[in-house]
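Below you'll find only one chain, the form predicted on its own, shown as structure tokens.
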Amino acid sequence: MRLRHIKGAEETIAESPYVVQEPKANKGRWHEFFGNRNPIEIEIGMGKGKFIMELAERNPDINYIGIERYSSVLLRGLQKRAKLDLKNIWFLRLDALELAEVFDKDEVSRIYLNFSDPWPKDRHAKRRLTSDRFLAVYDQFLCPDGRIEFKTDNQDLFRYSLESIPEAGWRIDAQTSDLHNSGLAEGNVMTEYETRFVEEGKPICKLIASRG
């Protein structure tokens, strides 16, 4: 899908309060940049925001950081955190491949991958966010005992991930095909996209991802 460019959107990004402009010189020092050693979690693909949003506000004791490559759904999110009062979460615009030249080893305790472009063409399987090539990236700098956790309404990509992810030396530790139908329900935080696709019926999958 063509995402529509909003004029201003980087020189905005450039110049909000909200984003870390320089993050790979926070790398091995993020407890220090956030003033405290609260768990570090991350939210690859942030959209407009409202997932991880959400969950700072209920977890003031995490840090949470919002990965997003594109300036004008960063935007969106910057707006909406602009209404809000946290100190525990800040926003990057960088592409996912260069996450191991940000963080530093055993610095996430926690990935969220929701609703990511699923790639349908087998050539374009290495950009999938549960593609071999993007776990070794994930691999460097995820805790021992950390976890990825995904969601998506495409089921072509939930089982090419059910396969990926084990075949990279991680092991799926649950996952359901129906999520809002199964015990991973509790204390779910809905996305935007998650909030229109259960409107419509549509089932959502999801699985909870550690080292093998």
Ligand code: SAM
Given for the second form:
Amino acid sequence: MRLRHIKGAEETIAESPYVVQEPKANKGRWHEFFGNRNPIEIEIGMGKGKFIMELAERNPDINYIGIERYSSVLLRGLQKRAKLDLKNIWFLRLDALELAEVFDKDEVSRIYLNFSDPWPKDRHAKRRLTSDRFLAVYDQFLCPDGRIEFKTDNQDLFRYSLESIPEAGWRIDAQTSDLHNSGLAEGNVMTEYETRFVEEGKPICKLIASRG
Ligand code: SAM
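Could the form predicted in complex with the named molecule be shown next, to go alongside the form predicted on its own?
Expanding to the full complex; the earlier chain stays at the top.
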């Protein structure tokens, strides 16, 4: 998702009470930051943040961090956030490649990747959030029993991920190419993109991966 640049987005984000401005300073101290020992779950590429804000409302005993690299997109999420009364969610404007500088070993319990950009050209494969390059980043801060939950409508990206994830030494614990008609549908929270694709009748793929 890349919205047209919104004038003043950077300034608004820099002043937002919902954004952690210096996230690298919290490395190894996120539980202190939240003021509890509750698990920390992150969504990378949260877009406008519907999914992660709904999770935060449903699960007050889990801490959530939404990550988005584009200011104009994050800004939309912040507008939504301002209408909610939540203590367990924060946002970072950041590229996922920098995440090992933000989170310490075992600091994160779960990583959500929802409708990540497919980068269809082979020469851009390294930009896919399920490529070995990003898996090596996640490996540095995900708990030993932590997991990645990945949803996509894109069959090619799904097929690619079913190969790239085991090749990087991770295990696929569950998968479906029709989430909404599968056992994995229970408790599913829809993202913005997912809502649109489901309305169009497109099947949604999902996999859950761990280090086994
Ligand atoms: N997750 C949302 C949903 O399902 O509705 C948004 C999906 S949108 C197609 C993908 C989002 O991931 C975009 O907003 C994009 O800016 C963000 N993104 C892609 N690569 C990223 C990266 N390396 N770091 C942080 N965000 C990224």
